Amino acid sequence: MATFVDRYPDEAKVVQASFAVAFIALGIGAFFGLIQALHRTNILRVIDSVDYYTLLTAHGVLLALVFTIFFLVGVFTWAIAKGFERPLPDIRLTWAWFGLMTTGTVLTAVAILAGLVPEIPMSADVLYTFYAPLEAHPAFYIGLAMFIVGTWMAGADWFLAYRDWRGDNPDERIPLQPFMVLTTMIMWYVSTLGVAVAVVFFLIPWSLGLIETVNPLLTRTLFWYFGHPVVYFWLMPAYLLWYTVLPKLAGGRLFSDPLARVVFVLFVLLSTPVGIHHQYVDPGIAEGFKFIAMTNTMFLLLPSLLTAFTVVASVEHGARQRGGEGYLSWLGALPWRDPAFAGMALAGLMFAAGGFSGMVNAGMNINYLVHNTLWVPGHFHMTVGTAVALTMMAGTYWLLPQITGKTVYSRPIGLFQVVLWFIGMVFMSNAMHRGGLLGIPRRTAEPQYQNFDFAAAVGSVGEIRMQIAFGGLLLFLSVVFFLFNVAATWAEDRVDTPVDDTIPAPLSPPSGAPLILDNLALWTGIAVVLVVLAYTLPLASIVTDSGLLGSSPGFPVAISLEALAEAAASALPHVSLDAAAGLRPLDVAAEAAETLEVSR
């Protein structure tokens, strides 16, 4: 039986290629997470604390946006020819798009990792959230803008097949796989006009002297209003597997294909409208229009918990096809030793855990406890660290047959590399959210203090450190033995039918679902309506109080309290005792602050 790499050879070079820049992002990124996580727990240091920042630059770029939507655009371009059943229209543009994507992010790469030599006057150490007013060199935003207009070509690719298809079959419903690739290039489209503004229109110019001054509150919002919906960018091709592909490896078929179709309009609509809760402790943007971005947050648990639903209805009828019986008996007939199904329904159980921790996340007044503290890394580890990369890495036990033609090397070592990964994440991501409750800070090199111990209800700060770096270690032999794998598959001998990849028609079948749910240019106008809604208001206080540019006077980089105090003996001499009993120890300080920025 012929599978994809023979119906699609173009296409499936396309996607070879594209999983290939993925793999190579994921093991560069995973052995700089291994050194950080050594050395931020100070068990192994073997680079220096200002180095850091680059290796965590790096880890966060080449695995939170190359890795992912590298393999994003592969899987992408399968389901498209694979739905409609066709070749794309021309694979000219589809390899500009794929050289322009290469192109910027071997530019970006370079400038962040330049930052380790010091004789290379080029640096980029912003870290993944690369807003102002941390500043990096012009080849960093060079390369993430060309890297975001071959994302904008890839969506145009797919929607031309599109179009080609529609022409052929006017009346026909959208295939699944299809719809939702179409439905996250239209939440794509919308959500990175916020970031290509801000770095098309003032960090290059900045970086590149053409501008002095950059409003960092409206860089930052602008980032924001991209930071939210890329993570669901991220999970959308994790989604497309759950609800298409683990449903068939589970033995049955998807419960609901109208379902699924609502799920992701849901994610059209209120993906991108809530950007401002990653910003509750900015004191430029006023707590109503906070209030309102956490209220748009919890309406995205509703494709959450309808995914949910979904997903365990389909994997429950596999079982049962499969003789699983009773209320929970029916887990033990799932295909377990398949390590594309386990490595997916653990990703699952990580995400639904990762589920709960983002609640915290989202509400204003519990989220200002955890906000700069490990508990958000910890999160973040859960679901985009393993809800997105566990279920891209199994998901490739059953693609990379498709596209190559030949048998996964090791099934047993690809099944104990997924639970490794599962492992690890579990103690690392426990030791986060727990180092998060106790106040360790994020993003430093030095989360130590003088004088000062972390007080733990249960267990100790060291045994958290122990955690982190275990799970560290545990994470990167996982990536090693998957890249061993998928390397060694890659050097197999083609066979006629490497894996069985027809996927069964859904139990409940398009057909029920309401026509008007293709109607993407529907859905796209609702969606940017509710983005005006959003953001216009705060956008337009942000402009008006600092300006495009910023107009904010300066504040000194840091006070030492000695100085400070100094300061303020000798501003009080000149107070009255009258206006003393009156005053305020924060207008003390502000005027100590004045003398001492004046002497500076």
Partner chain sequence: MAAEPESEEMPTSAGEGAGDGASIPDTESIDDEGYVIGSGRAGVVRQIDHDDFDPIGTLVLIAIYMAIVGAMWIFMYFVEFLGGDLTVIG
The other form holds:
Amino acid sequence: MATFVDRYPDEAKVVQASFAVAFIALGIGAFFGLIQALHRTNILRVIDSVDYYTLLTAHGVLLALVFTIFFLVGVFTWAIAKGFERPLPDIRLTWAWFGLMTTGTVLTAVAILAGLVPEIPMSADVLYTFYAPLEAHPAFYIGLAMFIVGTWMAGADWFLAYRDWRGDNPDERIPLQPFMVLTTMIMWYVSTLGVAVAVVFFLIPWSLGLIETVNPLLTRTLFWYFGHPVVYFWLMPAYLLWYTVLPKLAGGRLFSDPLARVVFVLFVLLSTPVGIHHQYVDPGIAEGFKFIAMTNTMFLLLPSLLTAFTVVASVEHGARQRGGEGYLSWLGALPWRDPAFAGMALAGLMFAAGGFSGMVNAGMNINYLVHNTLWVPGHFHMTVGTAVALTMMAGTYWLLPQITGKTVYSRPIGLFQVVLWFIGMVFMSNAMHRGGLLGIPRRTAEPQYQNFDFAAAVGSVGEIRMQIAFGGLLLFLSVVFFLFNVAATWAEDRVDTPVDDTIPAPLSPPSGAPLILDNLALWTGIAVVLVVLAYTLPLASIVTDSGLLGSSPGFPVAISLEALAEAAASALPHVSLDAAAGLRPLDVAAEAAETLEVSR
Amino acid sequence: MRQLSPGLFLVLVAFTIPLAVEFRTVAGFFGFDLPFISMILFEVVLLAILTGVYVLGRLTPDEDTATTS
Amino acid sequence: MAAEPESEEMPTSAGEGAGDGASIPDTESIDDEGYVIGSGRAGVVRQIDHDDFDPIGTLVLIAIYMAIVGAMWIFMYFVEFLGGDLTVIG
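Switch from the form predicted alone, shown above, to the form predicted together with its partner chain and output its structure.
Every component of the complex follows; first up is the chain already shown.
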């Protein structure tokens, strides 16, 4: 029984390469995550607090952009070739986008990590949310632009495959997996326009010194125009696996093909005109626009609840076919020993919890309680950090045999690994949410303050710190087990039938879906209209307020800290030690000056 | 007693942890401030019950559980 | 939503009873040395078609979720709006 690698050897190589880049990024990013978890909880501080932001940037970019999106292009390439039952139109184009994305990734990663070496005059400590006024080295932005253009070329590759397939099958419904790929890419084209404009027209010229100033609110708004749809870009490959693979793993069939199509169309329409909900506390955007963004966001609950129903019903179908009975005891009939199934099911469960904290983030009035607190990282470690990342790891156990022709090295290690991830995330994410409710800030190397204690209603801040550090440790161990299992699988010999790769047809077939669902041009048009409605007035008002280029100079992180240290050091001789002992801020400045002198 | 597979047992163990972690929060909401050790004790109790169910399922399996896993 | 009878649409890959993929070992044992990832369909003991499938378990799970969300909503109202001081933001 031939599997993917036998039928499409060229495509399998591209998928393998994409997965390899994704997993390398996962390993590095997870290691930095561990260092941060131990650092900000004050368990173990192996790095300077100044370097915390370098690692935080690397953690965000490597995991949220590189790991997720490289895995995505791998899965989508697999889905296109498998779904259309034909090789990609031109494998050279496929390798071209892979090469461009990888080059861009390396450039960006070098720009970030150079911040750890003081001798190299290069840094990009701008965090994953790389809007002005924090300024990075031009290589960071240029690398990101290459990465994005690479994903555009990948989308073009898949649309060309669609055109070829359509030429041979003029009257057929688009197969479900390619339909999901194409709709996701339409959403991606619409949404990356914002970040492309921000990077190419403002941030690159600004970092090169071609323009003096930028309008920070404009680049922020353009970033978040892309910054919310990108979370669905991470989520869509997970949804693709939940809809098409998870029912099969559970022993059942997808409940409804038309419902799956409706969900993906809704994401095309609603993903982009919601970005302003990340800017609820931004001055300079009127309340009314924020309210519109909130309304659109609440509409996004609809496809998520549709997904909850369809996926759970499909899994239940599997359990019933395997002999499950009763209202809840059917859950026991599911193949929990299968790490691919158990991982995806646990990821889905965590996503349900993330959905609740997401509703809190999305509500304009409640958002004020948690904005910029540790609650927010708690939320997205449940969604992208578990719903997406754990689904991708679990999916790997089923996909890797297909693209390499090798059986997974160890199923028990795989099962242990996905469960360990779930447990680690329960500790870390739960403690982060609670810390956020106490007002502990995010993006902070040392969230401790003089003469101020966070008051905990239940338990203590010390417990919360311990839970974060312990959870972070378990998550890192889980990644180590995962990478070991993947590497050991890769090192094995090819076998004839590494995995059962068939996907059974849905219970409710695509022939029942209205034809209009496959009209991709129509949905693109409506999506563009919605974006124009939601963004024209806010952008116009931002540009009217302070101009296209604004008046904000850059704040390169390294230089401003040096200036601070110099100022503090020059102030020191004028202050007697006795006086300084009572003045906490001066202590801090003196310590900062010493550490800077040591590290440079 | 229903027979649990090792996989299901492991997943159920994972499920006990959020229950134990949040047990104290819920108690706190109703005005009982429990010490940290109570969380660990609660977890131990849950694990003991789960292990008991697992072992009993092994010792006295139902006749018709051959297909569940 | 079912516009067509599904049983005719049964694909070749869905297989009958315990199995698509003849070479996948059909492991019925609980202690499963030979279990291959992705062979959940090997444990299928009966075929259930669209019209015979009543997802009552899904309804139960979603009802539980909605109950939790509702309870958390009420909990949040008491803790954040009636019980707490100002929360540090920004």
